[in-house]
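First, one chain by itself in structure tokens, the form predicted on its own.
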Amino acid sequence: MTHTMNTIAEQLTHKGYIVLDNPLENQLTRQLFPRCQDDGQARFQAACIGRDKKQIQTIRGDVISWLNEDDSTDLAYLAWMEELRLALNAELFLGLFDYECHYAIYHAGAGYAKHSDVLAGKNNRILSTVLYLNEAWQAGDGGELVLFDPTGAEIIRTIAPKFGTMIIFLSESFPHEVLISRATRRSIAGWFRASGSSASLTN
């Protein structure tokens, strides 16, 4: 765990993002998979965009469910992220205050157009995270995350949503999009936030 935290801190400092292969214990990742199921119990709702929380499926087509601390599996994931928050604050002085996250399901035909995780007029999202929960994902299944440079003009990285893969990146620095999925695509999307003001990697 310590090695993972050190690697994350180093890559965020030099590149602003990092892609990790299976950073969580395999058992926890597998326990998260059944939690990310649209099981007809009204746990998942259509996602919204913008400060006015509009639902526009041509821009964003996923359904989401916020993690619940009353569930032991969700709590274990949140505990791992809390350890990461404390480690990054110690290493990088980011002033990360809390973490919020939700399960996200993109059914076939859904995607998310290029966007920034920092809402207009608000800059308290510092780091974005995505953990993918897609078993046996194939290249033709689509649903890749495309990470752009800060101008949004150049593609930096394209990440396949393979099971157990996690990406962490500076929220304000990297516009990104989710390409159209051709199979059901599952993930946990989250954000480390600062309290009241933004932080940077320079101290």
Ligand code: OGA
Given for the second form:
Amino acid sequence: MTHTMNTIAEQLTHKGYIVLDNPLENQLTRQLFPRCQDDGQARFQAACIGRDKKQIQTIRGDVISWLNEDDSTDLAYLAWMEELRLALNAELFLGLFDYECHYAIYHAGAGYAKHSDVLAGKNNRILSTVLYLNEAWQAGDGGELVLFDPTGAEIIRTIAPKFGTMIIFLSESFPHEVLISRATRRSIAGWFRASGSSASLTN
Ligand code: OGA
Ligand code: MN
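Okay, that's the form predicted on its own, but what's the structure of the form predicted in complex with this ligand?
Expanding to the full complex; the earlier chain stays at the top.
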């Protein structure tokens, strides 16, 4: 297991989340950026929420595109996550079964209201991951991720969506919110799921 994966396992055990500055090779992060472009070819679609897959832009304003193993760049990212999945299963016995992730673009004015990544009564998502792809992100651009404590009452941490930054957290334990972005905000959001979980119902 690499040093990075060891650190991730340790922090997940102690705090339930970890923010990493630049865990991927820079070259891979750079290659992911052009894959996260709203190119008008119907690759990106408005994200939906909840069991009935409603589209409510005031709650969630991003457009998304799921990563695809047929693309070599997507595959390289999925392979890194597969390595992490195996490392975490060996260390933490989380029983992570698979991983799914999508590119997300928040155009100016979009955010994602405070939510949990786990549907009530369904333990389908165990770990959430987000990688940020915003090279020239500045304080005034908004779009920060706000992580709340399990009760949802207190802010634990506010994370700037800077190029290369990755957050990993226990899906069930941390309600979170994406503040309204004032610039185009790009990321890859993903989830490790447990065996026996149903197909993706929320994003
Ligand atoms: C999500 C989400 C956080 C982020 O897609 O469920 O909470 O910082 N994303 O993009
Ligand atoms: Mn979320």
